[in-house]
Each structure stands twice: as structure tokens, then as C-alpha cells.
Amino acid sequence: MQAGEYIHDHFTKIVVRSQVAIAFTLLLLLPAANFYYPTDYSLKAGIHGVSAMLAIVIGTYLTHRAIPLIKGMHVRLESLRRWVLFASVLNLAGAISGNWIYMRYRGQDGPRDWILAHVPNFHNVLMEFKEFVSLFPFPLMLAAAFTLYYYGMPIQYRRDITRFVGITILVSWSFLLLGFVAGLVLAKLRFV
């Protein structure tokens, strides 16, 4: 039995887009709650949380654009270039805000002191790993954006370069995800 092609009708598109918008809003409310957390560092934590969450969402979306690129399929490069550039800016914002809140983490009576006193292996292994891995997504995404803008539209016919861009996006996303999960574990363990 041969399956026919499924085409979304107008109502289905509205439902799907509404679901995505609701899920995205609820997801973004989680780090936005940091703005109201009773601490002197709520602004720093909120900005870092929101920028990290946006970077994860956009990075995840880009993985769905990277796979066809690796396979050599035709993609809308104009749109992809803008999304990759936007993701680069978000990753930069995440790294800068992460270093901003990191001062509190290492400050006197900060979470680092508490973690070293109670679970030293967590800091010595996971936090040391997170500190470095969280900085990788920005240069990788920037390299992908630079490649897309430098080669322009003819990149569609250069399979080696499209694979490079696609793989770079996927590697960037994997580092982003590792840093994000480690950050969530840290926030669960000891909030700043």
C-alpha cells in the first residue's frame, strides 16, 4: 500500500504554529522567572537564562536546517544566513552574560564555595567542563555565518562547504546543549 503525500491545510498550520508559540512562551517563562527571584543577582541570572534559552531554541531549530545541508539538499540560503547570524549573536549574549553571572559564582560565599564544601567533585569535573564547553558555540556559529556570507549563493553548488557549514552548526549545537544541561544542574544544585 502506497502512502499518499500529506499536505497541511490552513487550519492545521494555524494549530501547529499556535502550539509552537505557546510552548515557546512557556519555555521562555522559566528563565524569565529569575528576574523575580529574591536575590541581588536576579537581573544577571535572568538575562543569562533568557539568552541561553533563546540560543538553545534557535540552535535546535538550526539543526533541522543543517541536516538537509549536509545531505546536499537545496535549502533557502538567504533565510539560513540570517538565522545563523542571529544564533551567533544569541550565543555571544549567552557567553557574555554567563561570564557576568560567573563573577557571582566565584565570589565570596558564592555557589562555588558551597559546592566545593558539599560536592567538590561536581565543581572539579562538571563546572570545569562547563566553563570551557559553553564558550565553543559562539565561534563555531560565527564560523558558519562567516562561511555562508563569504561564499554567498554559489555555496549551493559546493557540497564540501555546505557539509562544513552543516556539521559546524551541529557541533555548535551539541556544545551548546552540554553547557545548557550543566548550567541547569548547577542552578538546581545551588542558585546564585
Second form
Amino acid sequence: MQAGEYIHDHFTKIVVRSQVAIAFTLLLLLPAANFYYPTDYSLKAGIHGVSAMLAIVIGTYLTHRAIPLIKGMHVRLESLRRWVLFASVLNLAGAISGNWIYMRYRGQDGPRDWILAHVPNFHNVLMEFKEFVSLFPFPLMLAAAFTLYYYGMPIQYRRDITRFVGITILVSWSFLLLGFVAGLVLAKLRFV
Amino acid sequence: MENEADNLQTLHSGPVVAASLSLLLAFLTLMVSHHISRLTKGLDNMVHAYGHWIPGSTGSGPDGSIGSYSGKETLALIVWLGSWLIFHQLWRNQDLSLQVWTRFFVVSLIVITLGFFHPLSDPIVLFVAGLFGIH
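With the form predicted on its own done, generate the form predicted in complex with its partner chain in the same format.
Next comes the full complex, and the chain you just saw is listed first.
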């Protein structure tokens, strides 16, 4: 199935891009505020927060690129694979910075101790779940990037392969969301 | 299109299956090593030993450490990259059914994800551990 692209007019483009820019800036202020939080771990928390938020934003954008792939439509593969590669790097940054901040989480009088003392299930169920599913998006996104680069442009002749890439991107994003929401809940309970 | 026919012949789905199967195995390794490390202190130390190369894998005090999580990550990395290399070599010229594989892939991911949900997985883990005489 081939479908033409829907072309926005000039005004719609300005509106859409302005909305995205405003939403993106406001969203990014949330984790960026961590840099100014009065704690010895503000740098670690800020880097993890910003990289996680960026990964969420790019991952969400990519879901819109993944759906045409699943539907078997023609997409601009060169731009797509650059975005997927970029998303992989961001997901890796999120995982590495997550390891970094996780040390303090488990540290003496850290969030884990507080959560175990007050609401143990949030550690025993939610954190033990989150620390692993948060590792999933990077390998998934990398597998999608690998596939797009490995096959190159001829991949568009194999709809089954492009469909699988689209599904992998969607799955990667859903794990991003799971980890992100769990992370927000834990940060809400007790900050590092 | 002659060109299209050529391309269809030269593309194989094997590398896609290799890339995605290897990451399933990595996630499975994470799950198994995680549950093993929770059974006894000795098993936790055994898993932890694989991760000592990761900065911050050991230590105490306010700065903390990631503990045996480092070992689980290391084992998963070894399985992921090792199996990817092997499967890629084996299947790079093979065409495997992606329709069947997609279903298996998604269902396996859901099952592995549920395996990290302790209220659901703990009874199964304790039952299996009991079979091996580990309490």
C-alpha cells in the first residue's frame, strides 16, 4: 500500500512547531530544575532527568514515524535511521546516568532506606521492576537502528522487515514510558 | 522492476531475527540472574562478582553502590553481544518468517516483563528454588 504524504500549509506548520517548542521547553524545565536542587547529587540527578526526558520526547516522536512503517507506507529512511540512532544514544545515556544515580538511591540514608521504612512495596515491587525495564529501550532501539543501517535503502522492498522495525520502535517506547513513570513516582516519594 | 526483484533476492530476514533474539536472551539473563541473586547472600555475591569492573559496583556510605545490579548487567551484556554475533553469522543469508517471529518476540517480551513483577514472579521463583533445595 502506498499513500501520499499529508502536507501542512505554512500557518499550520508554524502553529505545530510553536506548540512543540513550548511544550518541549516547559517539559525540560522539570528535570533541569534538578541541577539547582540543594543536594550533593544535583548533577547526577539533573543529567539523568534531562537524558530520560529527552529520550521520552524523541521516543514519542519516533512512534509517529513507526506507524507508517507498520502500515507499510513509504517513509524517508535516511532521516528516520538518523533519528533512531540518536534515540539509541539518548537511551544509552539514560541507562548509564541511571546507574550513576542508582548508587545514591541505594546509599546510606538514601531514598531506598526511606522508602523501605515507610512504603516498602514501592521499592520491593516498583523499583525492582523499574531498574530492569529501564534497561530495555536501549537494546531495542539499537536493534532498530542496526536493521535500518544494515539493510540500507533496499529495506523498503521488504515490508515485513520495515514492519518489524516499526514494532520494535513502539515496544522500545512503551518500556521507556514504564521506566519513566516509575522513576517519576519514586522521585516524588523521596529525592536523592 | 528488475532492480526490485534483485533487491528482494539479496535481502534476508536472518539478521533481524538475530538482533532481536539476542536482546530477548539478554533480558532473560537479567531476569534469571536477578531472581538468583535474591535467593541467598552467597548467590548474590556470585552474581555481583561479574560486575566488579563497573565503576560504583562496590562501596558503601552515602554515595552508595549499585551492588549486584552490576553483575546482572554484565551477564546480560555478554549474552546479548555474544549471541548476537553467533546468530548473525549463522543466519545472515537465511530467510526466516518474520510473521511468526514478530508474535513470538512480542509475547516473550511481555512474559519477561511480567517476570520482573515480584508479586507475580516470586511464588514461581520460590517454587523453582525449592526444587533445587535453595531456601
